[in-house]
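Only one chain is shown below, in structure tokens, and it's the form predicted on its own.
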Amino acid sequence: MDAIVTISGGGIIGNYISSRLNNLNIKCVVVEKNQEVFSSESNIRTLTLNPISKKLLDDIGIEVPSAAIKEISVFDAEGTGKIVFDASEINHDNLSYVVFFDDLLKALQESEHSKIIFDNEIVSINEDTNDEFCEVLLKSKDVIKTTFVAGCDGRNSNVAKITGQKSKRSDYNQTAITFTTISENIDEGRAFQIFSERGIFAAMPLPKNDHGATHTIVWSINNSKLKNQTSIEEYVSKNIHYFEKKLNTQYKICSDLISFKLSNHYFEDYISSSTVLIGDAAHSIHPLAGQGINLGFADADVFCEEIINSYNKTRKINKNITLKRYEIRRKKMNLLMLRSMDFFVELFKSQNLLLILLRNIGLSGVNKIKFLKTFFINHAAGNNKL
């Protein structure tokens, strides 16, 4: 079997790359360790796509139900600091779009179904002596002769393990909880993010669904707050009324609660010979701004651009130059976003009275300075592309 790009990981980013390149007759094959059976019945976990990420999906014909966010209010519950981001400030219709993770994954897997090798994984990557191709050995004993191997297989990337690349990791000492709710008295298209001693609480609108849920909640809580609780459910039950009061609403929980520990990681090198790490395989950040998936799509977009540019110039691609261009364009931007998220996490979890005062002044100050607000909105919307 031959391919220009062999993709490890049949998730959202891997299948996006496969679809975009295969549509241009640049042959890709996807190796997915899970079995073919896939269900989207739960629909609890969500993704927040910026307009650039949504357009990338639109351009390859992938459409799933979405809920548009036109305005985001961010405020500090321990003070009066507040900032409101509005799509009209950058002449956009919407700031972002909320979709169900399962819906998007299913649509992409169905689109690339014939290109996916399910229930399999890469065992080894053997470089050709002339450095033009490499041979990918699968668990099934099949061999793929390929030019590139793209690791799109998450933060515990199998490709990174095979190539011996080591990541730098940091624990946030927080737990994220997500669930869906039926909420009242909230205008359509509005989202909220509240920083408080009870955690970072985000509420966003949901696309129409069979469960009648109207909003998704993503709640990041310091682990120290959960130590004396008998369960995650107990903490949510005791503390959600605090946020209901802040937002003048009521939340009726209508799904299971999903929880996971929060940490970040990144690789100093995204590339190694024929291999490249993309999206969560290369880096992960705190979910407070919902930018993880958008960084993944930005990576995928740049990777595809470099492959397409090289492929159009010559049939004998210089893979070292192609991959290095991708790494240069994406690594610094991703690290900047990671450092920015770490700064905000540390700033808003502090209960130091001076820091509380300063961050409230900062939020209110930025809200009054148009060019700063515009800069932040454009960055979140994915308009600052290298």
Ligand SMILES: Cc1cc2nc3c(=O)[nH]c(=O)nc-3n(C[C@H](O)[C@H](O)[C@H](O)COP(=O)(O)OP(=O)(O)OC[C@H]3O[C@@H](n4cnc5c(N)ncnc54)[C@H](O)[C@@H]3O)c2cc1C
Contents of the next structure:
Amino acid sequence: MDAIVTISGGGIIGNYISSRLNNLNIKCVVVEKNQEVFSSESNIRTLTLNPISKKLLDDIGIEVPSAAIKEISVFDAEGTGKIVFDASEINHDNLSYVVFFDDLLKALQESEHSKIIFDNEIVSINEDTNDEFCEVLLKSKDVIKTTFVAGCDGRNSNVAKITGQKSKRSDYNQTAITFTTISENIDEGRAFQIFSERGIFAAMPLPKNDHGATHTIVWSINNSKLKNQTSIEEYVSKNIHYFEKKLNTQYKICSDLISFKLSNHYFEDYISSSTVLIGDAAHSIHPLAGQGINLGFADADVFCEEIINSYNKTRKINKNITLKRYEIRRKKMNLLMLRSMDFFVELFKSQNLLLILLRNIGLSGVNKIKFLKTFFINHAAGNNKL
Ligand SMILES: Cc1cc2nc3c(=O)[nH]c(=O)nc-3n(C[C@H](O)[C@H](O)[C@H](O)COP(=O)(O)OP(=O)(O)OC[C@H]3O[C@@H](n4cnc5c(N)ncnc54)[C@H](O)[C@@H]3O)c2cc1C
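Now show the form predicted together with this ligand, given that the preceding structure was the form predicted on its own.
The next block holds the full complex; its first chain is the one shown before.
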């Protein structure tokens, strides 16, 4: 078997790259460790796509039900600081689009079905054959002769392990809980993020679904708060009223609760010889701004652009230049987002009165300064591309 790009990981980012490049006859195969996702019946987890990510999917013909967010209110529950982001401030119809994770993954896997090798994984990458190709050995003993190996295999990337790359990691000492609810009295298209002692609480609208759920909650809680609880369910039932009061609503929980321990990681180098790390394989961040998948799409977009550019210029691709250009264009942007998220997490963890005062003045101040607000919205909307 041979391919220009062998993709490790048939998640959202791996399949997006496969679809975009295969559509242009740049042959890709995807190697996915797990079985295919057959059903999205248990839809709970969501993703927030910015307009650029949504357009990338539209361009390859992938459409899944989505709920548009027109306005996001961010406020400090322990103070008076508040900032409101509105799509009209950047002349967009919407700020972002909420989709169910399983809906999107299923649609992409269906589209790429004939190119995905399920239930398999890369065991070794032999770079020694010649400059142009390397040989990828799979668990099934099949061999793929390939030019590039793209690690799109998530935060514990198998490709990074095989090449011996080491990431920098840090733990937020927080747990994220997500579930769906039926919520009353909330205008369509509105989302909220509340920073409080009880955690960072985000409520976003949901696309139409069989369970009648209207909103998704993503709630990040300091582990120290969970220490004395018998279960996460107990913490949620004791504390959700606090946010109901703040938002003048009532939540009826209509799904299981899913929880994740939160940490971040990033690699100093995204590339090693013929291999390259993309999306969560290269970096992961705190989910507070819902930007994880959007950074992955921005990486995938730039990677595809560089492959397409080199492939169109000459049939003999200069691997090093192609991959280096990708790394240069994406690494700084990703690190900037990671550092910004860390700054917000630390700022809102603090119980220092002076910091609480400053962050409230800061939030309300930014809300009044048009160019700063526009900068932040544009950044979240994915409009800043190198
Ligand atoms: C609680 C929570 C909420 C989040 N909310 C948001 C949000 O609102 N908005 C947002 O943008 N992001 C959000 N994220 C982040 C987002 O889910 C990730 O950024 C995104 O899923 C990364 O996509 P990916 O394809 O790069 O990696 P993954 O989704 O991790 O996919 C990796 C794929 O590789 C496969 N794989 C793994 N190992 C191997 C192997 N050895 N061989 C072959 N295949 C392998 C896996 O099975 C999987 O299919 C959230 C994350 C969390 C934890």
